[in-house]
Amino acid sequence: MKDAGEVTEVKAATSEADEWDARYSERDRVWSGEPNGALVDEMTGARPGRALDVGCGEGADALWLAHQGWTVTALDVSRVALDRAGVHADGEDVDITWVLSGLLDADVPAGGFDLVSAQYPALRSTADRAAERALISAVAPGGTLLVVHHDMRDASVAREHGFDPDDWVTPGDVAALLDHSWHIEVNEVRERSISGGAGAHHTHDVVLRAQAALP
């Protein structure tokens, strides 16, 4: 068995990967540790197959699938973030491919993942909506998309602190691209508890769990 902390393989990384590089190199740890609430809350029991963890940072919801039996492909941007994921990984019993690309770079195989998990994607939002066609490609037929982002209703506030939620993918921007092939099963703003880390201020985040239909 492969090495559970090694980075088995490398793609063309964003141009923000140098951003991300240094906004983990800030700190020993960026966030909690603890694996994503509305992952654990949407996916604890489901029946374990090939997950595509999206923008996974130091690899605590990676881990967590793997654990759960899920054979899991973990991508980020940031090289720095993948090491330390790495790093807590070693020596697990785990199956994860730690992969150094963002997901338009990335080499996603279409329909090849029965979970497709996105927590807090920082993917950039297009005109062609390429981000939301790549996650909703790569889930299998009967396989789930699961999106979470926070909820930022109040748009104004986040752009006075330097960020606008309109060049960001949402979970709405992938609900509006699903057909009627998908089941909305979860669509909803809930509330959030967290111990600590980068983002531990939100209260709230909006949860979207679809499914794809079978052939």
Ligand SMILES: C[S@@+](CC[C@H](N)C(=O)[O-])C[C@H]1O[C@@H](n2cnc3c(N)ncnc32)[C@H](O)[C@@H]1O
Given for the second form:
Amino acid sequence: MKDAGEVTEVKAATSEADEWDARYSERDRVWSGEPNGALVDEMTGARPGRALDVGCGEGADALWLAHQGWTVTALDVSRVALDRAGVHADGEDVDITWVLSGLLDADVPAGGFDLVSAQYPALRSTADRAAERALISAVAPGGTLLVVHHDMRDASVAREHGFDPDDWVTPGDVAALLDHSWHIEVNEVRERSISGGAGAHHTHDVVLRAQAALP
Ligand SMILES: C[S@@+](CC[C@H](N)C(=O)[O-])C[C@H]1O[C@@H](n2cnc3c(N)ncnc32)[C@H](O)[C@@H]1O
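Please move on to the form predicted in complex with the named molecule, as the form predicted alone is already shown.
Next comes the full complex, this chain leading.
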């Protein structure tokens, strides 16, 4: 049996990875250590299958999903974050494959996952919408796509904090690419509950949950 804490697949490092490694290295723990509220709200009681956690960070969501019975592939560009996630999972009876890679560099199988979850993903927005398409194509027929981000409707406030929403993939960008074969179950702004960690000042989430059609 594989060690639940081991990073099992590794892709080439990028400048993006260096930036995130530096950010994670500033503190012993960056996020709250709790699974994200929107993930718990949306997936509690769902029938487990294969889940892809994109930008899994320190691994709280991946661990939560695995404890619900999901077989989890947890992907992140940051070695520091994944090593930390691995320590949390070490010795736990869970099925998690930690993959050190950017989303677009990973060999994500098309239709390979019953759940694709991207919680506050830091995916760069590009003209060809590559990241959005990668998220969508990873979902299996009948599977669920869950994309959650901070509510950044007031872009001027975000820009004052040095963050331009136009540079990053949002749930709305993903929703815009879903064709008639998808059923959008949730696409809303809602209040967020969070116990602490970086980003705790964000009060509202944008939540997109969509189900892929069965063949
Ligand atoms: C805002 S954090 C969110 C972490 C986690 N999902 C959570 O909610 O705590 C964004 C994460 O995405 C990762 N990341 C950045 N670019 C990525 C990429 N191209 N592919 C996969 N992960 C990426 C970062 O290393 C970071 O861990």
